[in-house]
Amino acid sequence: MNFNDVLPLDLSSTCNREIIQKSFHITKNAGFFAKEMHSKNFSIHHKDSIDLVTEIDIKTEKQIISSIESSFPDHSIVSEEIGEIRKSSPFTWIIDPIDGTTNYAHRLPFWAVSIGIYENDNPIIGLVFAPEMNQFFIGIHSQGAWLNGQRIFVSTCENISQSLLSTGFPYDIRETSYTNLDLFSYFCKKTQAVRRFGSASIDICYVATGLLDGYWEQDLKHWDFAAAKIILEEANGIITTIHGDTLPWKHSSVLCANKKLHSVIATEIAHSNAILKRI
């Protein structure tokens, strides 16, 4: 896998093109790292009764960290693990090392390092790399999104009845009354179908390829939309909270479609009388 194949750009004329180059590399190793791992034992660690972390989310983001450090020392970074570092750049790398991380621990394939940087919050580059699946997202601000190297853009599909959502839950289902179960079901009745692979930045770069047509979720970390949400937007999605509210710069509601199924979705979500998280 080489920078060329996955993203057929000419970057000679861009600001950022170190950026962008080395975030490739970065977010390649990483992945392959991961994999690698994956065929091996590792230990598994529980946040809570459901909240898994493995010592290869750890190890992952370490590696991950060095290598920013050794090649940008003074952008910021923010990451599940470690929280944040703040430097004096005005840019910020944005990072979860397993998005999926249960998936992981279960040896399913749908995980994949996720790493969004902007500068300013303006956003520059996001990378999403699920290796198990030879899939390799990027999306560059104003230039487009690819995946593998094809431009992607998300569906044309404006049908709520014809479409095909995905959706995630809490990892505080057991003690929250914000269990996204009920909308789950109102879904359910009113679409094609709706899935759970168990991985946010998959789910939003899915969106972003046509392969789903929309997704919501009722509480994400920064770090799991991150860099999915600049693919989706270069791929002509539109992403906010499921109120409709830009996302904030911490944890979230997510709703994501194309442009016109986004506000129908948006609707049925205000009308269906499910218990929603104002966040």
Contents of the next structure:
Amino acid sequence: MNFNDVLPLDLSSTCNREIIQKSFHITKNAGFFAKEMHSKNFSIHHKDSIDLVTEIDIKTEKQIISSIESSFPDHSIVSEEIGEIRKSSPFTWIIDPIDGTTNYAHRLPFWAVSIGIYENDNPIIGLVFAPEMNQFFIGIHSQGAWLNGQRIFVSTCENISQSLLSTGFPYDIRETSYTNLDLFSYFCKKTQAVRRFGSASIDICYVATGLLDGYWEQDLKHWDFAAAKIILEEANGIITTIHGDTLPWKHSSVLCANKKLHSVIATEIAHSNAILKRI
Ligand code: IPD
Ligand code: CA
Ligand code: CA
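Could the form predicted together with D-MYO-inositol-1-phosphate (IPD) be shown next, to go alongside the form predicted on its own?
Below is the entire complex, every chain and molecule, led by the chain shown above.
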């Protein structure tokens, strides 16, 4: 897998060229490492009753972080398993080493390495690599979004009853009242269908590619959407909280779609009588 096949873009005048090229290699290597390990035995631990972490989540994260630290020792890192490593530089890498861990633990191929890089609050690059499905998504701020080197755009579907949506459910579903189940049933009756794939970053990238028309979830972490947000926006999509507000730099609900459908779904959510997270 070559850089130019995945990102056919002239970077000669881009000031972040080194970050873009190295982040591609770091994401690619992490994805191939986790893919290779998927056919072997690995240990699985419970963070909570249904929230899993595998030995490979930890090893993949370590590999990513040590590559970043050797190339960009002053860059900050926010990563799911290790937390925050704050440094002096304005650049921050937001990492989900394996997004779709439950799938990974059950040997399903639907998981991805997700890395978003920001300079202060400004997006630079989003990378989502699903190696077992041979899908490498990249979004470069103000330049566009690609899947395996092909430009991608959100769908043109504006009609909720013809839309295919996706969603997900929180790990504390057994305890919380914010289960998302009422909104799930609501949209099952309003749309063509609602899917649950189990990897938020891929869900958002599938909206960016027009394979799905929209996606929402009520309780995501920053590393679930930081990379895919850049890809979705570069594919002309809109991504906000389920209330239509700007996504915060922390845990949040997420709603994304093309511009017209986004506003239709947001209005449906507001009128649904479902129990909604405040953010
Ligand atoms: C999870 C996946 C899942 C979503 C959960 C996330 P993880 O991330 O993205 O699709 O429904 O909310 O926490 O735990 O597999 O990295
Ligand atoms: Ca995740
Ligand atoms: Ca994860």
